[in-house]
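For reference, the chain that follows is the form predicted on its own, supplied as structure tokens.
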Amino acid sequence: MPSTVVVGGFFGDEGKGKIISYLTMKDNPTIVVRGGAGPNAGHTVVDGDKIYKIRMLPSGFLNKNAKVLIGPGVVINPEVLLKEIKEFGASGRAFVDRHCGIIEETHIQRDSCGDLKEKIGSTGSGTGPANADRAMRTLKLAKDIPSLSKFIVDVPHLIHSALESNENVLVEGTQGTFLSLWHGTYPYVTSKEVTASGICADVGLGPTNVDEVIVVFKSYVTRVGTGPMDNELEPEDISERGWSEFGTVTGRPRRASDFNFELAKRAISLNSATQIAITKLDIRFPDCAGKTLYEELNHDAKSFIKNIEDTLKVPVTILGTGPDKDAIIDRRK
């Protein structure tokens, strides 16, 4: 029953985007699916020429031979959806499960005021105020739009079908470990959990049926919007080292700091991590843009990479030089 989860590492913003869609191309899952809060969470892809910045679908669509479903534990804004579906060519092969949670426009009003906009830093996108509808038990569900009929299926049911026929299943997370509901820093936190216990508990999959978890980290730590952040730099700082970045929903400028071994440590033991993914290499060492072996990294990459190995006590199997879902290199036996 090969099954691989991926999950986040730090705050979100780790390049989770790039890792799955380069794993959806390799592996060629059967099914993609996602898990996590809702639309607040965006994913970036680059594939060639074309980027592709979602927010609904899993970033797995790439791979038409793939079914791409959103698993009951996510709501999620029809509107995005479809234009998702349209734009990106996921027509016939996405899906959602009958009980995910609908995102209506009382929902987006109430997440741009007061409190969760202004000190808590939400998105906007109406996430936290459906997520919240729904533990009162008042959310509309999936199955009660008439637009998403045709997309409708039992997803868990669809997951294990395919892990009782041997084939693969890639599950996607969102956000990040420290964002986590539960875990994270609270209240700067988003309206789930999102370890990866939480995304599988999203689209329905149990523990004993997974077989990979995968943390994916950045080379250094960036965080959107308000929260604590150790050891956080300087914006001169972060912009002569070359770690300027925008949030993919908001498009505000990430905070950022050093990588932080405390907080990774703590990611691996609440994921229960057995490989680690690590991005933007060639944004810390330049010299490795592009690279896809091993061997063809400089020394002081190798020597960040073999740190983190043993100080963590898990294999970095993938590391990202580059922007490009190809630009990998995949150490995985």
Ligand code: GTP
Given for the second form:
Amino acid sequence: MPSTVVVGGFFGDEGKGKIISYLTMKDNPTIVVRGGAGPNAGHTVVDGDKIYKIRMLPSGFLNKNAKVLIGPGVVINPEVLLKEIKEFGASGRAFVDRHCGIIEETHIQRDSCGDLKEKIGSTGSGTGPANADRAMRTLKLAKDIPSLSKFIVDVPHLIHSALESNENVLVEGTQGTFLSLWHGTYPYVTSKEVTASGICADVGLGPTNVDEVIVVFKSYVTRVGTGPMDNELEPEDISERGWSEFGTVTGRPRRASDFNFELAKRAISLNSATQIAITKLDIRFPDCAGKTLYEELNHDAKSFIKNIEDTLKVPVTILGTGPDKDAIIDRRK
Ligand code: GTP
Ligand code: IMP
Ligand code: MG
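Go ahead and give the structure of the form predicted together with guanosine-5'-triphosphate (GTP), now that the form predicted on its own is out.
Below is the entire complex, every chain and molecule, led by the chain shown above.
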């Protein structure tokens, strides 16, 4: 399908980076475009012995035939972006929209103290204060920044030209449904709307131009920072189950609970999901590690997936069985 949107179904960190890096090699999109808040995101991409931690560049950078773009709704830290373009070999194919907002030192300072840091547990990346200034119409835009001049493009125009030529476009969400400013656990949320509609608005894609919406869930729920979390497990229980994780951007331990069907159901409606991806199946069911065929999964793993499909009434098409981008079971037709 020409346009596929990938978003998080819980509180971020569902493993979107891994799913996107797989789809980017498998489906050969000519454009991978990022929506979402800003460099508060931390995607992890594992390609063989290489591990990439990405905050700004789309996770689709591994496919050298794809342009990797950042939509106008995203705020950019130019220093982080330029470093990632260089380090991850994306020069010449990484571009940003002229209307992307710019994070400056003052935003980082405002994000690193007071209520944002202490009450909300923000990432301290300057994303929230920059979005606040954008709403106040005082934020600088990418077109005002000389160091970005050779990276500036019209992202919506490029996306629509690709779709008109029937090329695949992959739209990458960041954060997760319950961190949405509108639909999440306010005030313990991020500074943007991050469900599929918000991500599409960020990049300039209207609702009738979306073909597939893949909602990514981890096989259990994690959350970093503060805010409510139903049936949260004690740290000892998390570690006993082998579910311990640490934030990509902040290094903070991630809180955890079992897979939450109520949240998942709501995420399916809020995002109009057409497909579900489940990551970390190998962590719940260790003998699924590295499997690439559904038939090879054990009975418990298959029942877990069937229960998700029966309850949520959306097909589980992609399963993560390890951190590597190719540790995937792809059940799409
Ligand atoms: P945000 O954009 O910050 O919301 O992050 P994200 O959704 O891209 O997820 P992130 O990379 O922060 O966290 C997911 C973690 O799980 C990373 O360490 C991944 O390498 C790892 N991971 C993803 N899928 C799988 C999987 O199927 N199995 C295992 N074992 N690890 C996985
Ligand atoms: P902010 O977006 O930095 O303002 O942080 C607000 C809340 O959202 C905090 O609880 C963060 O931990 C959380 N958050 C923001 N971005 C991400 C993400 O990409 N993954 C997981 N949590 C995030
Ligand atoms: Mg993350």
